[in-house]
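Listed next as structure tokens is one chain, alone, in the form predicted on its own.
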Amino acid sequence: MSLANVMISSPPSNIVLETIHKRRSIREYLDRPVSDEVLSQILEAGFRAPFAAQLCSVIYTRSQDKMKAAGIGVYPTAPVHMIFFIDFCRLEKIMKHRGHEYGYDDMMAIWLGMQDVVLMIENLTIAAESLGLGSVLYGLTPLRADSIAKVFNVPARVFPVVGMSVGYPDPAENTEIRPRFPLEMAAFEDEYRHHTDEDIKACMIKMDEGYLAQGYYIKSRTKVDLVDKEDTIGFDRYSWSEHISRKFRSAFRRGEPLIDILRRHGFDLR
């Protein structure tokens, strides 16, 4: 029996799995505040994640003006915003109190810190969903590290990884659950699957047909412009594989390299 057949014959049967499978990004929120009690609950859940060394912190705010000043454009109806950080500063202060000097490889420490951050975010996201909240992530946050540090008084050796808005979803926004790769194309038993052309086509069909059927890019009017050649693909044919390919092609590369920003914020990356 293939993994695909197992998934089809075994739909989610408990509240945790149902919450995970039904989760989607929310961009429209009710005019309903998120209480300090609820915030504490989801933050506590976030910090119950499995950690390498708790190399993570989060700053939260209800101020859209602060987020705007930090260079992060948030969805206007979202009531609470968060920025998640890799945090070496706290660790080094603990080490100093114990009489030790930091001497770890910063690249490896960043790797571990990234694990801590993403695990915390996943816990927090699912906890928020379980309490009736929704969320959306802001992936370009690291490129705003300078303005974030200034606005939120962030010290060196603390670096933003991703932003998030949280609130109660507006039921009028009919956001559909987005497609994902077929499981057998992304989860492999015993060894890596070297994808054939047929495999890649199967992945693309699953993703592209799903997004096109939902009219995702038509509704959102989201499109990565081509700056070096003519764009011959209209929104009616603009699919996920085209969108992700445009985002990662060489002509889309813009701005300062992330490694230079990290170095400016105190990380030793040789």
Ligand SMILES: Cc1cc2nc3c(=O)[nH]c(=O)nc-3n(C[C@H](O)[C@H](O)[C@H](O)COP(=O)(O)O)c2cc1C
Given for the second form:
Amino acid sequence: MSLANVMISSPPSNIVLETIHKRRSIREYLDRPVSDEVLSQILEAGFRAPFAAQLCSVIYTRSQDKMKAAGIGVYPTAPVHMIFFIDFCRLEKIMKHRGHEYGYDDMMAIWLGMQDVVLMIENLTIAAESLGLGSVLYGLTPLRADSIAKVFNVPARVFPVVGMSVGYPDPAENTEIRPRFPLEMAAFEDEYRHHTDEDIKACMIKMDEGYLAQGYYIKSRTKVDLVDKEDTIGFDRYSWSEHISRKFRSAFRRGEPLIDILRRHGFDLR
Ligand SMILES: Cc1cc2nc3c(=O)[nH]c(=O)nc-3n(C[C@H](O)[C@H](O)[C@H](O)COP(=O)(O)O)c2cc1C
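Return the structure block for the form predicted together with this ligand; the form predicted on its own was the one displayed.
Starting with the chain above, the whole complex follows.
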């Protein structure tokens, strides 16, 4: 029996699995404040994630203006915003107290920091969901490292990974659960699956039909500009695989390379 069949025959069977399976990104929020108590609960839960070296810090704010000044365009109804950082500043101070000088490979350090940060975020996200909150991430946040450092007084060797908004979802939006690749196309027993054309088609069909059926891009009027050629795909055919392919095209690449920004913030990357 394939993994996909096993999944179908065993729906979420406890509260944790149910919470994970019903989570979706939320972009419209109720005008309802998130208390400090709730915030500290989800942050505590975030930091209960496994860690390599506790290389994660988070700054949270209720100020849309601060986020705007930092160059992060948050969804207008979102009440609380967070920025998650890889933080070497704190670790190096600890090392100094211990009389040790930092000398790690910074590329590997960033890799470990990233692992700490993303695990923390996922714990926090699920904890928020379990308390009736929703969230959405902002992936271009690292490109705003300069303005974030200014607005939030962030030192060198502390670098933003991703931003997030959190709040109580507006039920009027009725956000649907987005599809994922078929499980057997992404989870492999014993060895990698070298995807055939048929496999790739199966991935695309699952994602594209799912997103088109939900009218995801039509509703949000979201489309990545082609920049260098005529756009012949209307919203009726604009699907997930088209969207993601456009995002990763060379013509879409713009702005300063991330490695240069990281160097400016004190990381030694050769
Ligand atoms: C690293 C990361 C960056 C993201 N950046 C954005 C973003 O900038 N804007 C946005 O609306 N959603 C963003 N998202 C949310 C994704 O669009 C969303 O998770 C994906 O479409 C799947 O939908 P779901 O979370 O509802 O299952 C981001 C998600 C991740 C994990």
